[in-house]
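In structure tokens, one chain follows: the form predicted alone.
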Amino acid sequence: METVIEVKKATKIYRPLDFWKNDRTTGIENVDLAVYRGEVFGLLGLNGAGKTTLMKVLLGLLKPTSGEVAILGGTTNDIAVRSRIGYLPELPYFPKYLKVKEVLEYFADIFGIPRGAQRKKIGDILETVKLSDKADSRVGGLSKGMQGRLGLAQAILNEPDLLFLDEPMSGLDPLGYKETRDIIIDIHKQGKTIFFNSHILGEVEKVCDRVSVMHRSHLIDIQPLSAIMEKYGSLEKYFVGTVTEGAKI
């Protein structure tokens, strides 16, 4: 299997902003991880476990204090690598006065998509995220679920090989869960690799090929979902058991 994310002994230590203070906080410690092409990989953990730090290190938004991180055979310092990555933050924000299509036109310009090709590209993406009828709507008039789907639209506009989703179902209602889950499944069917973290274990259970658990800055376990379901019967039982066992860290 081709490896698209490879992490070796990655550690991130946050130093205090005030130079006279000596206290430091460990975001992640000695993380080893491999994610393979075409899989949906889920990252689980309690609040403060280090999930967001790890994702930011993978994206190149944070530089690890030590260790190595390889993405798509290179690093995020390489513009060519970054152009093959999509990212949906937990709380995507777009100016409320812009129309949906104007938001995507802005990102299309950033991605270097020719103006002549943008109309069709944006139309196809809006259809994928089920927002075709909202192209001329203002962002401020969208529901939270629709704004999340707009965030997904900008994340896949450049047809990324690797897609990062940070809590894509946060704050959604049950219908929003289903709509977002269906979109993720559709993207996966296109052969994309998806890496995401979520607290919604029932939804993770429905889309992931493998899951991992972070606890107190350590990546303490990685398992195929099929093995978890066979042994534990549910992702919740696996997660609770793994975190309880990892409490000694």
The other form holds:
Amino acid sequence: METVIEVKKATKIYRPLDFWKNDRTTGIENVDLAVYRGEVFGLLGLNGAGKTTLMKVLLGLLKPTSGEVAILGGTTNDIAVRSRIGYLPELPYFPKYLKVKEVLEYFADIFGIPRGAQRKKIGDILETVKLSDKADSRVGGLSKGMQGRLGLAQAILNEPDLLFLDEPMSGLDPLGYKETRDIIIDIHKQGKTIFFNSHILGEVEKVCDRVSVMHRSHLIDIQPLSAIMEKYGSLEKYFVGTVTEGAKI
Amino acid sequence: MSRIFAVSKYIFRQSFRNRIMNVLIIFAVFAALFSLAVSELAQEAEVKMVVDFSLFAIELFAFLTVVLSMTIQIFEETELKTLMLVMVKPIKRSEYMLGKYAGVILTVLMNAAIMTAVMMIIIRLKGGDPWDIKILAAVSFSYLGICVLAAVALLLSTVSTTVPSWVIYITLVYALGHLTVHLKNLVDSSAGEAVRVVVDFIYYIVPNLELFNLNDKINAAAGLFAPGYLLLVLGYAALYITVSLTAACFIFDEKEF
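Having gone through the form predicted alone, I am curious about the other one (the form predicted together with the partner chain); can you provide its structure?
After this comes the whole thing, all chains and molecules, with the earlier chain placed first.
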């Protein structure tokens, strides 16, 4: 199996907020991880466990204090690698005075999608995220769920090989859950790799192939979802058990 | 280059559509129109009053435009975390910074152009020559001074941790930029060595915005502005902008989000 994310002994220690203090915080510690092409990989953990730090280290937004991180065979310092990844942050924000299509045109320009191809590309993406009728609407007029879908649209605009989703269900209603889940399943069917970070265990259960648990800055377990379901019967039971066990760290 | 253009277009669009910016532009137009009332106070040289007041208003509102446009950017980037979304895309950090700078000075240019147009109409109404090369040169150099200030503003935004601190820093730079030359003249003739060293330090670090103020020279007896002086100011602006943007790109490149 081809590895698309490879992390070896990655540690991130945040510098103190005030230079005269010595209160360093450990975001992640000695994390080893391998994510393979075509899988949906779920990252679970309590608040403050280090999930977002790990995702930021993978995306190159934070530099690891020690250890190695390889994405799609390179590093995120490389523009060619970044052109093959997509990222949806939790509760994405877009300027409210811009139109939906203008936001996507901006990202299409950055991705280097030729002007001539942009119109069709943006039309298709808006169709995928069910925002076609909102192309000319201002972002400020969209509901939270629609803004989330716009976030998803910019993340898949470049047809990424690797998609990072940070709490993609955050702020959505039950129908939004289903629509977002359907899109994720669709992308998965196209053979894309998805790195998925969520608190909503029911959704993780429905889309992930493998699941990992972070606790107190450590990645304490990685298991195939099928094995979890076989052994524990539900993801919730597995998660609570693993975190309780991990509390001894 | 296309990515720099994409960022600048995005910043310009975003700034120009912002309601607060729209209100600022309306105020700017009113300020330009106010020169009409000011000129009534002058019994003679009405055109001179219009030009003096308009140049002052254009620079002031250009400064406010830089502050507002950059405040919107810094707030959205830091508080609403829009920067993370862009930084994971295939764009160099230096390209983003240059695009942002271009977007801000384009917004200022639009605002200054509107005010200049109003000023020219009023000069025409008062019987003056709106296409007087000296007036247009004065407006252009005033804009150039704001371009220098915008480059410093961008540099300061990379080291400031909050929007209020950035606003304080840039306001100080703006005020000192106009005062240092006067302060230097004052201490050179009267102050002690220690004070002179401090003032010299500020004089060379803070951009000298008074260099771009050609207002006093418009009505000078000599014909056009001295070409040597204009070249010197252009060189100063180019150097200052280059150094500020290079430093801003360097610091931004090392940043974590």
